[in-house]
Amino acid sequence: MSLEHAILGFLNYIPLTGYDLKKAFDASVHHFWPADQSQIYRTLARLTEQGWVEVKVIQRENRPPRRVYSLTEAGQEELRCWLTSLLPPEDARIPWLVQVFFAGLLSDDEILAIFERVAKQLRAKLQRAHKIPEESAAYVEAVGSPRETFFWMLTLDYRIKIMEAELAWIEDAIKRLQRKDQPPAEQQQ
């Protein structure tokens, strides 16, 4: 997915100033797809130079103007061909498990500092995770599609599902090196 498709897909529903699409992303979808709000701000100007959104300019007393960006009939049009293509294949990288492939080098609280680590910052991405339907509720008010809440539900469901095997699996992983239901570490010279 790319962060042009987010934008649209959100400006589909409602036209938002940058500062509402940022709050848009972390009540809804940072789970699975975060952006910062430079990256927000760049990608609108790239949008609205390729014409699938344009911006409305609001003079305010006192204020800084107020730019509120809304999606042109291009940009419907490029949203709707995007969700219906086929989307390359997922690159998987996970860091943590080129070190964990070469563990073998480290002694065992070494190792289980490495499992700690990811299995803490885990725990906190999923306490996240459980608090975005109450976050998410002004969105889903204004949207007012119980269609579009029951599809963005399922990827969260997704999301904490996956984060669930993962921290299982950790978890899992912590009580076998815990057990010592590894080979020895080989003697160093």
Second form
2 protein chains.
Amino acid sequence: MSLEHAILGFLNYIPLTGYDLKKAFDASVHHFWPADQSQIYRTLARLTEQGWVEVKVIQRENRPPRRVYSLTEAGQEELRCWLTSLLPPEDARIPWLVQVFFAGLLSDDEILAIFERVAKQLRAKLQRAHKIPEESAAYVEAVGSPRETFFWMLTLDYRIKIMEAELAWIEDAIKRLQRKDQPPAEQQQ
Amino acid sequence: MSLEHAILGFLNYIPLTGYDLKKAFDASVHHFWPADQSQIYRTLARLTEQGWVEVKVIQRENRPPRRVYSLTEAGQEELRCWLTSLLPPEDARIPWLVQVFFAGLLSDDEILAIFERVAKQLRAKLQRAHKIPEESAAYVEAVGSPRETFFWMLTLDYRIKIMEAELAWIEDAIKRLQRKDQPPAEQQQ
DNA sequence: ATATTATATATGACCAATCCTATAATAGCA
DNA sequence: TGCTATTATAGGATTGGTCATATATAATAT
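For comparison with the form predicted alone, provide the form predicted together with a further copy of the same chain.
Next comes the full complex, and the chain you just saw is listed first.
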């Protein structure tokens, strides 16, 4: 499971609390692996049971204890093992394509309106994605080595390339719908 | 939820049993929305409760009854409504990128081996995807109108375009790793 | 002075999806 | 004759993830 191993990955850099981990996720990998706060805490508990991480509890009066997690040797091994494993090919789950698949039921004008709307949404997302490297530059410099940064930027590049491909696809689809070189909408009531 | 609406979509074409629906999913939308058999049955039960579909139970001696589901008017309305709705932007969940993000921990040779392996897997998947239209040609002709087929093929085209972009990205990453124009792997024990 | 945000952990309820299993008859094949 | 695939429905257990909420203090902003 990826959440588990992402946590191991972060703890491999440096010991962290659950709270710190949440911030680390939000600042870097959340583009391809968002993490829920409560899930992080529960997963940390599981990882501790499994012996892959260990806790140092720092008591503080009148406040919840600060629980700082660090990787054990077993955890390091597990991380290494998972990183070199070939993951089973994911089967995609893309709600938007379900809409496209059944779009024939709608009129061409309705479909065009929807496609344009989605294209617009995508363009905005792409623009935001392009800005991420600059925005997180300070954080990147502070936190990561050049090597770590290289792979971070690789993952960002992936997201951008995929979004560009999505945009190209939808723009092409719009053109085809406008040119009416697709089968006409027949007998709609 | 997309499973619900995909079922409504299929039942909008023609009344079907849970079993038929499973076959319909596997023959078409499973590329972007795989459906578990038991989940289809459970969802049909929920949809019936909600009044979006209705059942005609055909009793047969000594066998489980054949339950044929069809869309109600409320179901048709719901489907139309959902098809024209703007879905909230999904946040991706890509386990493979978690591996990439933490790959810095491995040696360049290990990383290259993994990337090549993934590229190979992708190329095989792409080739298979290219063959789908021909393979399902008979089914498509039998089942769908030209208009329905158009949108079906659009969804296939999406998958192919995305996979091509993924492949281009990973091939570029491999080149960069080979050219060593990325930061070197420092002090690995 | 007051309200909000940040720090920090944790539980309960819930949901979609997966996996496994049970049932039971028929059709086709070896 | 016996084996497997097909037709057909369905429930239990589990997992991964989400949402809401509770608690409690310090720092910061209005």
